[in-house]
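Next comes just one chain, in structure tokens: the form predicted alone.
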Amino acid sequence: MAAAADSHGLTFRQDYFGDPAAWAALVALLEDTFGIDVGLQDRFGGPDPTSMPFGYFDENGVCAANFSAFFMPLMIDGRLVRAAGFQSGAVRPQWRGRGLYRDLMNRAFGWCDEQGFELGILLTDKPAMYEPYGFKILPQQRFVGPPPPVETRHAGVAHVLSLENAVDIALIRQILRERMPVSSVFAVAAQAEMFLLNCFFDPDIKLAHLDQFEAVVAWKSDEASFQLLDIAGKSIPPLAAILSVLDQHHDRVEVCFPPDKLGWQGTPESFESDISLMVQGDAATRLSGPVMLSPLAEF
């Protein structure tokens, strides 16, 4: 979109990822501010491309505010929902104060109502500032419990997969692109940049390339527990045939989505955290609990 002029001398930017100079004072700019670069996503193919964001620059091309929209659909109960997600929102310090992140904010929230999203949800620490847009705390719960028997017949191969190697990258990436949701209770349908966003953040986090599903696991596991975090894949895996392959023995269990798919049922314990998951929009009241979302999916 054609840039637009400010009265605060920056100019204001929409849609403009195709601007690989506008791109790079986006990475900047939240390097800056939350010390994390987005700017890896170049390495799996570049941002999502379903990003909308909404930006000022100054003359020098630095982003001094910004605030994306992005396509993140979810399935809720068991129906595909139409849903924009939110992030990336920064402002530098010197031009905080200023009205900027508020009317960044209004043109996200009001280009996804024309577009005619059902759903928005974000992640903050701070949620009183979306709460005057209607956003609300959708209170999150992982599962937890001991593992189901382990049965013989779900004997097969698991590859151990690395984000240092191409081919296993561009593995993923089909997976991703192939996957049904993990949950028909409450789950991303399609999301493939923040997966392996996420999983680049976290060295503890474990990759392994199911043959027998053709799925991908993202787990932890310490003395303790085994920790499933998602799985990507055209078919999900039971819990049972997961723990055999991966040759894992625990006593106690988290999976960090709903279970509905993985032939096992969990205790629902509250999940805490300094960051909030909040939803807005007609398809939230459908949202019942327990949920949580996947910390792959985490934007």
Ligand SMILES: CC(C)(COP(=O)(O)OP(=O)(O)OC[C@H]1O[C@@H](n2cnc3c(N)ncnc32)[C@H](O)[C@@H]1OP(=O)(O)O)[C@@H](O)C(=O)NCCC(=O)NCCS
Second form
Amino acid sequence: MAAAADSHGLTFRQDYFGDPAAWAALVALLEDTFGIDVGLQDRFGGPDPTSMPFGYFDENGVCAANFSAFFMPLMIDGRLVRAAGFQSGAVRPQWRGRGLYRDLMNRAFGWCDEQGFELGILLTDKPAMYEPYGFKILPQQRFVGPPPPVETRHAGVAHVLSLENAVDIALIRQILRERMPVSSVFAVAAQAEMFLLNCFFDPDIKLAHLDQFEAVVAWKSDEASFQLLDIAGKSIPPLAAILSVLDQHHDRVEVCFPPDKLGWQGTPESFESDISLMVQGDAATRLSGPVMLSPLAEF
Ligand SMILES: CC(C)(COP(=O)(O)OP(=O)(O)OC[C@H]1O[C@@H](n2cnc3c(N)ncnc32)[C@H](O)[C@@H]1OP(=O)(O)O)[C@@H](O)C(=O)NCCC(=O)NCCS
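Form predicted together with this ligand, following the form predicted alone:
Every chain and every other molecule in the complex is listed next, the one we just looked at coming first.
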């Protein structure tokens, strides 16, 4: 943990998650700013151990401003890319417009340059703020189409999983540790914390363990379509097997990641959102073809 010179009477701290009071102060900042409780991660094993937070604190320990980097290895076009994700960017209203966030962005991006990351990645509703630092919007496309033809009914069992169940959480965490990337084109290679938190925040997401594949499938469905959000597994089941084992029979399937491992090809369809995916670095220029970051990898 490092402390540095004051700014506006605030104390700068880096790498402070070892201090429970400082972690709680960040949880409060994010709750007050975004209305989300990232403290729920304590149920799932705590914050991402690769996180490198940069923050300013007042004399009472209140976190006035924060911006965090974390290690987010990505599989891009068949190559493992050493990428850094950026998240938890917020400044309390009374401290805005004084350059605190600029200072924290400079520190975080500078630290990542020193660490030799090949790619930076973030999600934002304020893309103009990151463009001066070389970030560019990466348009996202999901993949839609009719389901694969049903040849034979796949044998296999799906167990519904619940985040209310400690045994299920342990199983999901174990599988997340051992997962293979869901796509070779564009996918997280390792990341557990956001998968669990994203599931927890959206009660419409269903989770099932496909025993035969040692894989956890995250999905939604409504009258119109079956939506495949992510798969964490030692192997990636074909879409036909997933639909058969989950007993899902829709005319339309939407896959929220490049489907190169699913034995099925959907048609890319522009994914509109107020939140832009942005990337920075040489590895970003090598991206080819339509991509989407799985909603369960959002951060
Ligand atoms: C966005 C936010 C972090 C900015 O914090 P801040 O301390 O007021 O920002 P700074 O004063 O350090 O300004 C940094 C730069 O961002 C720019 N900026 C600030 N707010 C901006 C906005 N809403 N949209 C675009 N650019 C913005 C500033 O003009 C400044 O540019 P400059 O370096 O060229 O002068 C703060 O308003 C906030 O917490 N908002 C709510 C949460 C949020 O949106 N977080 C960002 C999530 S991606």
